[in-house]
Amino acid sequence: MLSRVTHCLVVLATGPMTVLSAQATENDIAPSNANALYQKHCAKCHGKDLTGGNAQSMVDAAWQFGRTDGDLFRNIKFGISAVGMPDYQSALTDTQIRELVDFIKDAQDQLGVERPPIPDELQTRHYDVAVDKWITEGLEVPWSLVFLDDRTALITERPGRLRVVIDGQLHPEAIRDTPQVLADGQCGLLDVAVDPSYADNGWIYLSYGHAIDDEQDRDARVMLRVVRGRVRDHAWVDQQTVFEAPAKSYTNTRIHLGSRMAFDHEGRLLFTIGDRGAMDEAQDPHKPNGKTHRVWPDGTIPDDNPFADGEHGMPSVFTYGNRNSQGLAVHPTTGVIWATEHGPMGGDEVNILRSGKNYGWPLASYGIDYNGTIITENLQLDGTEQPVLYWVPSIAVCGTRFYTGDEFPRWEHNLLVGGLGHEELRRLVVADDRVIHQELMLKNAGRVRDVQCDPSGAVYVVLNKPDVVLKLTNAGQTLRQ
């Protein structure tokens, strides 16, 4: 681990070291102010030619803490204390940091560096895992995956399409007549869920960015909406509104819709709405944003909801003080509700949701704002719930699923968690409502948007950038120590 006094750049990359060729050495990189900055501040750890030294290579395209320009900028400016990486906000100006980011990216371009290929096999603690590129073409920003039976799955695409997969083949045409969505920023067609009694009633649930003005208007106001319908003859029919927020809660922001859905063991539908960028409203139970909601499948309010009478909060509100939960899963045997929640810069959380509880945002957080300012000094606060697990830095935690099935029996009821920014799939071992171990299973394949299991227990990983779906199956048991 790096000491805070080494003054090295953050461990930005990981993976096998790539050596610069004779045609592209440090001498071939045009002298510049950024080169001088790099040699002064970074070369000691990451090598004069960027190929590594005490720290990892900067030019192998395998990034540990995010690959975007914004990720690299924040890593340099604010550091990563978890790995002993100091911050450079007092040593370098923002302009100089951007020059360093451009310098690193230019060096990669000169070398023709490409991101590592998706592996054909993973070595995990218990299994060798075969990786099948299940769907590689025809999807645009896939967001959620659900199985209707052992042959048929549905996939949402954020631009507004609902797709069908039969026997591993993506139907070329989207389902007709699905709801009109506002597809802008983080808005669009988001989660899809299947009624617990689907075999009898055929209900399918969609959550999406719903505009009350013209969807094409850049200033249109939007909020999360939940509907249900059926698919018949490749068309969306019988639509009913399950949840629609009051018109006054709609805003023209395009972030933090939350939107994950799950059914509890009593058959009630839970869904999340992010804070929509209005963090203080997460603390107001009368506002829909920054909350987990709970309704019956037809949208009616359960009598035991914490604010069911509407006097002290919205009747549908189940928990509040949530920043932006994009993962929601119910334990198959205990019925305990688990959620994964985006923090700001740092402070991604795994929470156990309990009726009427306050999860702290923004009064308590393990993260800071993206501009480096302190949102709150409170890591803990009386009257708010602590996360079961949190990550600093943030992995941009997203879709989550309890493992069930026969494909990987040692993983039964482990929590599978995806990460967008750090491009990760993690396996969390859960015992007595605690996370006692976690394993990093997949890295740098793409932004992990969702994770799902089919009836047999094969694991499906929905990626963005690239927009593909992977299928993970058992390639043999191992007893690695």
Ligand code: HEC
Contents of the next structure:
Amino acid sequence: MLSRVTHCLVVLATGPMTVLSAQATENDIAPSNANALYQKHCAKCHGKDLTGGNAQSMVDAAWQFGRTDGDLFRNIKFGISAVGMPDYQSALTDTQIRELVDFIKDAQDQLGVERPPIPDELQTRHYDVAVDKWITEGLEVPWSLVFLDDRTALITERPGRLRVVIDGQLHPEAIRDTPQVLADGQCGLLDVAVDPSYADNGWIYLSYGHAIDDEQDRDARVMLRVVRGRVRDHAWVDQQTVFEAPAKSYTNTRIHLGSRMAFDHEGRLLFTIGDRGAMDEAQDPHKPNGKTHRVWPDGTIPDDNPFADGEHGMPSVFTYGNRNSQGLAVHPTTGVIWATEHGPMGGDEVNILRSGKNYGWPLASYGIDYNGTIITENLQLDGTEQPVLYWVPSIAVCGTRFYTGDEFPRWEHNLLVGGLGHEELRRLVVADDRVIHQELMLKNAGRVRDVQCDPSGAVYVVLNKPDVVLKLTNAGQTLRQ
Ligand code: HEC
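Starting from the form predicted alone, produce the coordinates for the form predicted together with ligand HEC.
In what comes next, the whole complex appears, and the chain from above leads the way.
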């Protein structure tokens, strides 16, 4: 039942019945076939002039369930049952739904609606939080951020660059000689992680889309690869391969590559690989996709890996049945491994990863396919693990991190999670192996790709669209109900 907490959105969303604004007239919006459809099917809830009524405005640029045309299309076609948005898959054709999406977007344009600015301050339950626009220019699809020390951070950009930030200043040049990546779709330079003994050994780990054909070839086959290296004189040096998948697992799809990396308390490196769109392969421990892997930092296999002998699975596999995990965090005191996983339409998950366990994809899921087909009737299945928490609809859960530091003491060891599609930063309160509360802290500022802390505990939120990094600091303690 914990997952139902997300449904507090209903309270935020469905305000009291409002009388339609008298000033607004239908003439504000050019008549069209789509307008007729809108008036017939939508106006009674979203208002004749689109400015809201029983349900929210369509023209304030604030979207709760995703702002892309694809999000709007799916929300209209399949509805959002949790909040009372009906589905129109039998009442309207796909073409009509597309016309409605265009109609809504055109109405926004005509009214000159801009998305709300990123706030300067957030009011959360325990703190007033100052929001500093830490890096606003010079980044392209920033994917991952990590601190080397209290002054220096590294940021990956998906197109294939590794950047350095010193004292809040983005170095204008990318680090030279980082690996050649295939940057297309969801592939590119993805995660960056720092060795737990970095101060002694200088190792930095990168995960990326590696091609075995010419990267320029549109059909180049690609797969996740993990390397480590050092940064010296602004160049990537000493590179070693930590993980490379067998050549036969490389495919020309550009989706579901994962990937996040994290070190467990024994110093082993965990990393995720998405199912690469081949969902059934997530159940095959011999295939690298749809898995979490666990290796020693030099790539060798820990003896106690569940398939260490290679007989019943790949030696590096740690868990299987994972669709596409893009968040991985190790609890600072318990060492328990938490992962966030993109579900299909509905069914984003938070999982606790345990050696050799099957997380069920695609045999059990709380979601359905993006085209509306049922992937499985099973919400639960014997022999597969249940998520600790799931979101229906999906927030497009991405980077995650346990809060540590002194800036926000009341958030100690809370799990911060980002959502791409729903543009959210959430704080999950974790007790033992459960999530007992969640707070929506930031909404509609951009797609939240990653969340990190610096050594002092300031929180960094890596956004895409806009490609901005926010820094959150304590502007005063409070207690709100
Ligand atoms: C019975 C009332 C009702 C009708 C009719 C209805 N909606 Fe909705 N719709 C809702 C509610 C409730 C929500 C959830 C947000 C909210 O609380 O306002 C919603 C949400 C949405 C969203 C997602 C908004 C977001 O913030 O992400 C879209 C898009 C949408 N509706 C479009 C439409 C369109 C287009 C039609 C007509 C084809 C339509 N709706 C008809 C009640 C309705």
